[in-house]
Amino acid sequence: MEIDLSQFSQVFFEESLEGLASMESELLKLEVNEPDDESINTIFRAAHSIKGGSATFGFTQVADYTHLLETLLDEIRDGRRQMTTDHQDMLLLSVDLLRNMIDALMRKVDFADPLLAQLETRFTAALAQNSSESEEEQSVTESSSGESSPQNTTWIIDFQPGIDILRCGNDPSLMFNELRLLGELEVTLVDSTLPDFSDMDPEACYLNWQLALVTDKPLEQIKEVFEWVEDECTINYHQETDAPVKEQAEEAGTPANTEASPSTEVIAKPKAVTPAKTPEGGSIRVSIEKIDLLINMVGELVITQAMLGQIGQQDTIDEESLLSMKQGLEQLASHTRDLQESVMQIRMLPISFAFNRFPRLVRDIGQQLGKQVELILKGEDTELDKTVMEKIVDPMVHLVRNSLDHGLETPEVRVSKGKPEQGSITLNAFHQGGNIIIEIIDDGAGLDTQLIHKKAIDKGLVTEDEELSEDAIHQLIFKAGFSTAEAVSDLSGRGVGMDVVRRNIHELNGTIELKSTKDKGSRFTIRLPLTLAILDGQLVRVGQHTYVVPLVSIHESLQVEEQRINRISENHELVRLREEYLPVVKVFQEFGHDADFQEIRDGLVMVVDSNNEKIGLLVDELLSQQQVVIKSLEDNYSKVPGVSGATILGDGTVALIIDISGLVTLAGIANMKEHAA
């Protein structure tokens, strides 16, 4: 029966990417001089399973390459080779390369990167390097252990590698070393095909070998050594005493045969049992615990339903059954709430999924900039909705990059400031209320208030005589088109500024704040809802309409006396609140509703955040606060300016959720500010 392996390849991709991620984090943790056995094992296992998987699915490029990694790691693991920083580098680069390779496979495009050949050469060189040093020692131990085994057989192996074998990064000597692990090996060189010196191509392999291996291991294990070169080589195995065994790579040695790979079919069997997953739409790994909880919860629900159903069947309802019905309904409510929470939990992943990429990023950029950085991760277990996680990573990368580039000083500068040479960046995550807070803290130079102020004046964002608090100046970096980088470097000036970061966070219904102290460092605080599906909302009334305003955007709500209202033009009014002048958007006007109160002095002004500026919303009344489930308006209707979505209230009616920045656009506040200036 033909099994279509492609249905499993998605699983392979996911597992490989996971494997690569753990490889990367272990590599970064690794103390090169005293590598932790467990780390090496983890890295080895990851490489090993990627090799196995890729061979199964016929991704020979990946398989061949990971084989090199595996060989190196195996030697390190066995203590036959000392780990070096060079190895660490190569392995880290390999993680990148493999990610790209897998990415290319996922997108079904060809992979071509000069780095591949480069790294292959480096690995081959590294593998060849000091293996000879330990050679003698090994052959002694191996042979002695080989002799002690009672069922030794002698295998004669005729090994005729293809002429191109060295070009593919395969080194016969490595294979011989591996064979040596299986028993006592005698290698005889056959140089009959060696051409004249003048005809010789230095990259070609003209040599053949005859190997005599005394081992108690089965033939399969011997063949495994040649698994990766089988296609390009002619290999004959026979036992010394017996007639030659007809075990040879089928029609091997002919270059035309490369695409048919018998080796992959052989090892395909054990791996093909992995469960199928849908290739599109992504998937999520959920702990059994969470599923168990859900199943329990549904069980409870069914019981409650049965109980209520029983009461419903009675013709008359006496006081007693009324009481138990009330109880049942209460139970139902609590179960439903629990069920909702657990369903949400399924999408929750620990934020370490997002944090994990930063050690690498910080290491690379730190090296590039010549800065010494320690990355501290806190609250990695804090859970966050998968969709939010996916969308927050980019802004975080930008902020961390920013901290490294602009925030942290070089070691010399730090020392001159009396700070330790090594700077630190802390990523911290924790829950607060229904939100997750992510902090990015550095102990760098802090923001240069004067420079920012000057830039802002140059760009016409503020006027020269405008008095701004330090904090207000810091907020300027979130303005569009603002970059504090003196020159466009490789790291900054990619056209992505803080304004984009802020916008992305706003799109997630979150906020970002910045606190910075000169020479002490900066702290970015991102506040996000735990999930995109639920929002903490403030219900407000405008005439007979109920709207939801995201609670996270609301600063305060107040009634404003007449003398604090400045009318600028027909429709534009400002309210003085402490030291600030806030433009006020009359919600009823923008939405074309009737309202109880048309004038600011009569109604209620809700001070909200819109793109980091405060504005006031005029509403009639504040209603309750509650969590609302966000429903899309666009699914069946279309996008509505000033409205970000809808929700269903307790009474079953629909309430629209106000999109503050959309409302501001509707009201043309930008013009209003100009008027005010």
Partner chain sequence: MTQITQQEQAIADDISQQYLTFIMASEEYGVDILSVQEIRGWEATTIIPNSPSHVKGVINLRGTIVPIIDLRQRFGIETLEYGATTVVIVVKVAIASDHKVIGIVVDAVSDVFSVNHGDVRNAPDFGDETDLGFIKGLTNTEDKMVILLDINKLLGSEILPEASQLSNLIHNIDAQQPQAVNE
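Having seen the form predicted in complex with the partner chain, please provide the structure of the form predicted on its own.
What follows is just the one chain, with no partners and no other molecules.
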């Protein structure tokens, strides 16, 4: 019976990537001289699962390679080999390599990386060295005793698969082949449980097997072959001593296998790699508790719908029915809110999914630069929407790399400054209001204010006459002009690609703040919405059009008196708010509408945040505040300058969501502070 395994491959990919993350995490915290047994077992189990799964799906390249890892780890955990730093490095490189191999499988492209052959050679050499030592020891033993394989044991395994095992993509024959790697195997079919032919389900498994395995491997290693399916099967193990299994196998016509020959058979046997179909957008694992809560909410909605439906069937609506209908609508609104929150919770993942990649990054770059770095992770349980998390990782990686490269000093320099040799980088996440705050903090050299200012003048980004505060000078590192090779070599600062970091964060409707003190360190604070799917917004009217402004960006709204308005050019006006001058963007002007009020003194100025600066938006009227479901304009239409998305209001009309920083750019206000000065 042929089974289309490709329908299960996505699960394999996800579990393999989780396994690799676990391997990497355990390897990074492993003390090479005194490795923790549980850590070694965890790493081994991950490699074993990847090998078993890849062999099942016919991904021979992955199976072949992980077999090398598994063999090495098996010898380490059995105490036959001492863990070394070289092993640790090889295994960490293997994690990267396997990630790339799985990525290639997911993208259905051939994998070709010279690192694969290099690592295979290193693993083979290491294993051969160990084999030579073992063979020498075995030779001495054999010569003294005159016997061979004195420690072989016969294990009788009653294997009763669950009836759905084939539907889950598990093929018992592949497990049998894997057992042959451990010794000599005889397989006996038990078909007494077969139903009548007319009652058979072609996708069900009705067969049982009895397996006789002669091996010198421990039972724990045999059980690992079935680790993939142990929850779906009944498996009993019995030990027999001195059983003539070899003879039995030969009589049964099963060739007696050496340990080497089945390896070739099993690894080479799977059919040609048929890349599995991978759904677009990936998937997400959800806890049972969240699913249960969601089902409960749906149940409540069904009850409410039934109640309202019963009222709707009445020919006349009396006062009592009207009251019941009002109560039903209130319940409907309440349950809808609860359902929305429950659905949003499904997309929430702890930020540790993002943080977990940084120990490796810090270790590798720290070693490369000769710097001693302690990575401190805080708030790892803080939850964030999966989509936001996927998009914030790259900016975070860039900031951490910058802290390592340009922020932290070498041990010698730190000692000369009276600092400890080891620097620190802290990643901290926490919720604040309806947002998540992510901080990247280092105790390095901080920004060199004078050098940045001089560089900005040289590049023509500011003039020598401009008086800028220290914070304003620090903000210059986010200018695109600093993202050049020349800036890297001259500045030794934070300018490389920071404009891209800020742009990526703004695309998530987030903001980034910077605080830095020379020789004390720097703190980057990223503020993000918890999700990109729903937005708390303020509805505003501009002429006959309704727009949505993200509530998190709004400071206040006010009417401005004539004497507080300064015109600095035909299209640029400032308003004085307390001791601060704010540029004002006339929304109707940028979007080409006919507004009720075209002068600032007549309309309403909404003070909002843009790139850590305050700015005024001139609108006609404030409407209500409400949560809006964000629809992508780019997916359904095209990118519109000054607009980050759209939503459908309760009356069915479409409202555009204002992209404040995009609107500022559209208005030609390049540097608000300079205009305000």
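Positions refer to the first chain, counted from 1. Since we're looking at a predicted model, the values are computed, not measured. We call the rigid core the largest set of C-alpha positions that still match within 1.5 Å between the two forms.
- Residue 28 shows a C-alpha shift below 2 Å between these two forms [criterion: core-superposed Cα displacement of 2 Å].
- Taking 2 Å as the criterion, residue 49 does not count as shifted between these two forms: its C-alpha moves by less than this amount when the rigid core is aligned.
- Once both forms are fitted on their rigid core, the CA atom of residue 591 lies 2 Å or more apart between these two forms.
- Taking the core as reference, the C-alpha deviation of residue 306 between these two forms is 5.1 Å.
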